[in-house]
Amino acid sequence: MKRLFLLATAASAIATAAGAAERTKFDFWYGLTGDLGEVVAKHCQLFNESQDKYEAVCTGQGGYDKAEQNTIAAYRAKQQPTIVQIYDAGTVNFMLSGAIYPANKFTEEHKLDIDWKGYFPGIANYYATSGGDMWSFPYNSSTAVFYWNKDAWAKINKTSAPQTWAELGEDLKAMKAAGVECGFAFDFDTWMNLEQFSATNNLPVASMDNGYGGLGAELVFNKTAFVDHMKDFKIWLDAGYAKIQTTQVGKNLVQSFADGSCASTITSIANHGTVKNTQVAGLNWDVAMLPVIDTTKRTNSLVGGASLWLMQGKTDKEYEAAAAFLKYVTAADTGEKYIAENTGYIPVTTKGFDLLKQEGFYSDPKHTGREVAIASLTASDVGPLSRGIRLGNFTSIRAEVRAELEAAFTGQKDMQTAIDAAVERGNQILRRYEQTYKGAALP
């Protein structure tokens, strides 16, 4: 009896190992790092202990510029993962690389229920085609916020926010006589000053409803309110209300604003984590909307994060396996309660947002004002000019403008020339790759 039960025993344990062995394994790529990078692995690891069936091999690829190589050079190669996570600012090169299985086909074809309408629109029109379509998933989202020191403010008798860059400008003056020494922490960052700014005062950064009427939009923020706005900071800078933060300096904005050296900023909202993790004791503080030149005006902020692409060219059973793991991922409870519990992005679908407000999430100190993040992606219809921007290669037309924003600030130049050879050169970026996609049309 003991031998036949011996047997019995050995015979389970090579059936499941056999089973174990069979599950279907897909490649997923993602291009978050740091903690932040760790919570996507330990979101492949939940999936995988939630069935038994497939197997997501989740590799990170060292940051979002990488990944975005780093799939393309392996899609020329034949090596493609099945799934990657992509920047907002590499959509229209996907959208363009004639490499990816749209959203929309892939949940149709795989029996996927996904509820696109579900998406808040200012998440889902930064993803979807000019016809509305969704090509990607929408997976760590973040918009914008200013984050601001109560005592600071309170120094100056004042309990709320700024809501106007004008007003923002008067309270920095009144701080710095009433002895705040930094006032306001910012740097060269173009998602934060350049694109949020444009967006939440409808302001085009480009021609062509930010280039989503075609390949051959032109930038136009140096004859926007863009430069005023600049020329502002550098005037606050060389006043002493605010200070220039970056890590070449010593520390960067949520440092600077964690720390309490720094009374407000503008970053993401998923930087809220970070700064409720590292602040100081007793910093009292807050998030708001961004300040806008005219509150009656104001439209909402753009989305940033990335989504999740699916590749061409895997086998059917890989699609199946991805398809359930896209139906872990992006559920409100598995999916988007998971990435808002242990980050500071923010729910995708409005089930998401009304499961964690069901559950008290936003009730709890340690997630209060992450819904501000909500309010401000809603604050307005949807339009053309705070939809997004689409436009080919911005990643390197980012890098441009940063260093021309860097030059006006350390006064190597002053702020007209210097943004006005950031459109030149970031012109030249934009022809460049229309002619490489001649002929092509946005989706």
Second form
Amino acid sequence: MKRLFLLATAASAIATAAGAAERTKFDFWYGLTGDLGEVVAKHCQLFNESQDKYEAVCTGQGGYDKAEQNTIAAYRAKQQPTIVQIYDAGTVNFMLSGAIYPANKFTEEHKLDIDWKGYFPGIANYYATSGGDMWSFPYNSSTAVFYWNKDAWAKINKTSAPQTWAELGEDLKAMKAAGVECGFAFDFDTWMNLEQFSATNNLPVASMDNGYGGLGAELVFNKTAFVDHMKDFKIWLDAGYAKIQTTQVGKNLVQSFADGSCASTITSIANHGTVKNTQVAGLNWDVAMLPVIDTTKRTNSLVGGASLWLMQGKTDKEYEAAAAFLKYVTAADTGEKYIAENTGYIPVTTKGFDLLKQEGFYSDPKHTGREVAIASLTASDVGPLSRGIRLGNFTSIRAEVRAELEAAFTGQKDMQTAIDAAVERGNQILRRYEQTYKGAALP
Amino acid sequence: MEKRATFSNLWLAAAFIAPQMLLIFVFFYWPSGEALYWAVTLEPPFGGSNDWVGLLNFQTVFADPKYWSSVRISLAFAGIATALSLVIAVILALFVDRRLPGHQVYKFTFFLPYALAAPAVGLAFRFIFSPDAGFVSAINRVFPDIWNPALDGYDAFALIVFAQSWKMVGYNFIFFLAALQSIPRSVIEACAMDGAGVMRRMRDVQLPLIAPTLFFLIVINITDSFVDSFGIVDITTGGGPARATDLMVYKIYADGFQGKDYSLAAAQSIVLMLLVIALTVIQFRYVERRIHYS
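Okay, that was the form predicted on its own. Show me the form predicted together with the partner chain next.
Let us now look at the entire complex, which starts with that chain.
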């Protein structure tokens, strides 16, 4: 009898627990790792605590490229998550995949009130289709900025960051003479050196509006000022003004800037918080917009980061839960403000930016300078060359450019020959991509 | 005289073999078949339209000078890393076999590296050999720019060779030691009585007697350096600088998983598989003939 009673209690306990847990679950996969990954995980937790109807099951995939690979593998096995965070370079694969639920269609069908016009044009245009439709939700966004050590510049009696590349070159020379060992740290990442450089100077990377016009685009950056720009880098390297800083050398760009060994570098605004947290005591630094060739012709820089994509083939209940989640994480206060406060990423809508300004976010000494990223993204109207880059298999093209730049900077090849080779190999990749998607039109 | 034991009941024999065949099918033939299918079609990342393209993927692979340089690097890597780790392992094993003081400790510590996963080895080597921050930076301070795997392709290549041989030494060592200890003591003692010194005994008696083990280890090491070196390359050099350490297996990863060009990666996998098979066949056909199993 006693045993029966125990059993009954146990059974009812399980039943109540099940009742409480009857929240609609859905999967969300993200690519950010480390501190940033924890911020995303916390975002999920906050959402789950904010209501009791839905539950986001959030899983870090260990990197942006892994998040894309795993989603592809999962989709092929029909195990795809409902929402996935995909980085900028994966956008074109997802647009052509036929596996996604376009964001603009989703918001209509699930009565999600998103003001697409509220996004900064630089951000909206980057992720939109060529027709201007948004197929994903911009989430964490950044852009490249110039990090500079004020004390190093003070040695040459300057109090402001260089505005043009020519000015930077002169400053580096003067700083070298003033005893600065490493004036500028760079690596072979094409995002800063090629993509942002081309966007801010209104130079094409590829034909057909950098690929937005269709899959037939061809690379053209071997015929632009990019070549001379890289030649300048080589001159600075050889003269001892600048240094190559990669993880393989021992310190990457951010580390070599934060410990004061290099006086300037170019990297994402997302590293603003990292530099603040890891800098040596007393490092007196600031960020500025990227130098350009001609300041009167500065165009906006490109957005980097990732957006949230909805996958096809999930149940209505899961989509309903996903809609609630997206509403939460894209809202100005629970979404953008949370991301901006906990990372170096920037707000993505004017509403979010205004909210942060009102609350005095940018006057806090911890965040001073972050508004530079917004200024850089909105430096001009978005034109066809500063909109973004939409090329198939861009990851491999980046790898080709990186390998050729390595060859040029280590003296194995002349700069022009190396960049020509990168363009030629990159074009072969583009033609393969076009052939793989034969008959498909880029949306 | 019939020496073989045979099953009279074929069904029973088949039942015994079946689990093994199933495993081989699921983990070898099926994936290989799939890879072959992808290698003759153009596979979009999310699946869907597989257009038959015949040998186009193979033509693309073979027409690429970077691919051939990757093959050369892989062959050099396999040859040098295997030779280096075998030589070091056999020397260590000979010493331990002579029961020098502390040989039990050596036996244990020499084997440890093999217990580490390749990426962990890579990480350790990256820290030790990093030109600015690692232990080697002390040497760089004395001789500036003598060592920089981030910019010098030869240094980077040497780095991955060291890492791979270091990882394999422990494994090779255990096999060599076991082989040396299975040589009857009486043989060694007989040599000693005939006046052969330590070196002479090693060269003329011990090494020839462990030749079968040596052969086995060559096969294992070469295969391992072709297919299991990925973790080391990924962590230490990422295939660079300027593709100086772009091993075949790393190129497959980069094209397939980073570039999402599954067809190109599948074609390269098929080529790599055939290459490893060919190398193994050559070894069994020509090298093994010269070895006498006792």
